[in-house]
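What follows is one chain in structure tokens, specifically the form predicted on its own.
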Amino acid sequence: MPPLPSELAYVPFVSVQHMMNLVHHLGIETVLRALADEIEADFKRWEMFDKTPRVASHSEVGVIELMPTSDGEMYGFKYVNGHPKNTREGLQTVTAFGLLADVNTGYPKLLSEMTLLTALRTAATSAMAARHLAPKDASTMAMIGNGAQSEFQCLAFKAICGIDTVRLYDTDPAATAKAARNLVGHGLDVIPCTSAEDCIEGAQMITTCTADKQNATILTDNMIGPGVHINAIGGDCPGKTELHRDILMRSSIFVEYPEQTWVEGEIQQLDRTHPITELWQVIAGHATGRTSPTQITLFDSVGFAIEDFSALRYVEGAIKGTEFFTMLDMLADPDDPRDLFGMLQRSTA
């Protein structure tokens, strides 16, 4: 009989099913309010990590990124496609997975799905930032684009920024109907628009979420009065963007990280003189967010690996003592580190 694998052959292994129970177990909004909380944490020492750009391999139809960070004790990776064209084939847009790994020996401690979790993180991300940037005594949001994303971010803003009112609209009503849908009895009053323009009628903060792979005008800049905070989270990629350039001349912008926002978000449109703010900044004391009523504030949101870290690192905790995860024989560990032939070898006996 072959030897049994060792206990340090094992990684759990949160497949969209446990992650699915772990939410329903611990409740939605008490999860977006933790990673956001995890997410302003790992913020405000973000020095301490290794940043660089999304790896990124660019297609026709598509992209395919890595998304890598280690804060010197643990590191951390994220697989994620994106690819627009996909809905039409009745297939996700986003899907992705992740590992955590221990930096002392490179052993991953952690192995996880990450469409739903970075759906999770995005919305926590997009909240939290917005608990530093919008109006105080926002009580409404308009959600333009309303994809897989447009419901965790309804929840985000209800239950880190406590908006009350939600504005839908996306050019397909399908998806405005199937967003409604999904938000009642979420303690939300739901209207769903026939425009961009009847959408942020009345709204202080406005999402924008769409997948269109393309320079678009979502927001233009007749459509921005003073005073309110725009949360744009649809460009991802260079040549994708959502706003008119107007806007951001009038607005005070913040990012995550400079270097990649530059290549994928809003701010490709402005020559790189332009002052922005880094969110961690702000977070950190270290510079200034909302500084006025009349102010409009402009979080350039892409995704940045250092948010992923800090998502799985709540997973990682959060099962513990649960059995929303599986154990997995994924590393090969020898009683001789030397003899991993001789493990193989024996492996037929």
Given for the second form:
Protein chains: 2
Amino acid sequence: MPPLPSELAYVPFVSVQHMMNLVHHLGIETVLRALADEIEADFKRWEMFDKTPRVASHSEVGVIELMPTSDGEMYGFKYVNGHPKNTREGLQTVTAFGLLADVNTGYPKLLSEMTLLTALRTAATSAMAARHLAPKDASTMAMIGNGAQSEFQCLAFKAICGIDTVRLYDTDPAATAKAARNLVGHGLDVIPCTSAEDCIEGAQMITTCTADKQNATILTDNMIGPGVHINAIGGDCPGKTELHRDILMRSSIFVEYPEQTWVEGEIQQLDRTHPITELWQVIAGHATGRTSPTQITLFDSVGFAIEDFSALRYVEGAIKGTEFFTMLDMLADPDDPRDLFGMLQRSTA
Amino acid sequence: MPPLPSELAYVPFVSVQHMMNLVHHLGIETVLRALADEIEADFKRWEMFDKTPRVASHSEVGVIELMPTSDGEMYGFKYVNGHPKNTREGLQTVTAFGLLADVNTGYPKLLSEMTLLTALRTAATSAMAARHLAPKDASTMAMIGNGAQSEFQCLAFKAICGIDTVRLYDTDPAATAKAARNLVGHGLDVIPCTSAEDCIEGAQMITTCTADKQNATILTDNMIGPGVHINAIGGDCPGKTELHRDILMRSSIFVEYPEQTWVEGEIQQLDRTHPITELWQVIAGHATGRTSPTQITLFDSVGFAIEDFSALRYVEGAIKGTEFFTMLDMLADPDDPRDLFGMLQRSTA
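Having seen the form predicted on its own, could you now give me the structure of the form predicted together with a further copy of the same chain?
Up next: the whole complex, starting with the chain shown before.
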């Protein structure tokens, strides 16, 4: 038997099962609140991060992306795909995993599933943004698009913004029924609706999360009354939008990272001279969020690498002292760093 | 107990120990030859690949890079760091891992350690290039820089180019002694040398692989006689070169991906109008390699994503039917793809 690799050779790995166990152990609302706080804190120090648009590899049927960022101490990236047609084949539209590494040594420090974690961080980011942008007394959210992300959104808005009611709508009634069933027992009034118009009735906040890779119009201008906050998260690649352009023209628009949002977000539909505000500027106190009760605020969210970084940092801390990870023998660690070949040779035994 | 995740949720993982076992099982020279053939075949169909310079995150002490590529059917990327100062702290200068995914679904299909695999593919690429560029009767290689990559280079040139003698030199005699010791029993005449001048004596091929992050001059112009093939692999980031500019002026220069080599390779020292040849063009028959016995040929190699892609594809095939991998529960795979939340909820048990 060759000697066992040293501690340096191992990287903690959080599997899907570990992630589920961790969420149950801590409670999903606790996790969502902690993620929102972690993401908000990183948005506050936005300027410290290396920022770059995601590195996308497009094909006719989908996209595979790498989303790297660094705060100078830690480096993180996420691998994520987006394949809308997967659902029809019994596969996930989005799967993801991520990695944290130490900038000082380049050594990986955490490998984690991120399909679940992305769902959690996306919901936490949406609700964190709404905490800054939505009307203060908002108690009802319309949730349009009842796919894999919808229940996470509903619970994040409950845990972080204090809503008590969600109104659900999807073009497929089975999706609405699924979401309603899953939300039983979570302390929300859940109202399934049969049209988008019905769904937005009495809602101070509207979340759109639909998955078609095409310009769609989930919301039209006449549906949006004064004072509403719109959380548009379904448009996330070139050619994929959910809102009618007229709504954008009436809204104060907040984005994560303009370079990326101009290409992937709802604002694809606008001229690049159109005023937009970076969400981090609001959080850091450099820009104003909601300024009047009649203002329509729109968070045009496409997801950004810093949110994944925050989520991975959170997981790195949360698993300490738990059983919710295993150690992967992922790095070669010869006794003498110049003797990689010797390590290989001596392992023959 | 929650139901076990389906097959789709698992990704084959090749650990460092698995990779060592695989190499011993097949024999290192067999692996190097197979890698060279796989890389050569992919260079031949170079135009089919998505190519992009690596995505680098630089810090004061090193760099972390992502190197993605795709041939339209499979997507691959490598995570790799470069931290020259790590050696002084008992850590590897370079650690790496890589992933293959199915372009059609975006689902990962292989996760592998790539510290060892990068050493193997780098050596295989060097020797594959020499097969096209070096003098036909070359039997002796000078190996300058006897660090972690050196023994792999020596064996690749034996297995792929048929050399019988290597001459070793490093500024640190302990590194030379280590390499000489490791090469015992591999069928090579190994000659430790005490200077670079001594080392290149009688060598038809010269490999330079030193690790300082600075413009160095490992070889000066007067050291290089006619007909020699130089395999320069140590210069691989901005500001890091190994050869005197005058050598470049006398050489026919071959590179992997010009966009990257102009920034990272020896040709950083040249004007961008200087003629260079893409190696794939030689392999595909669109350009000539060596045209005379007195010509100095230089492979200015910085490593490219396609080489990692070829190596991962090779490993994917080679582990089939073996025990040299485990299955990682890395992807969430709910029964109903829209029911990620339900999967999480039902796992409470």
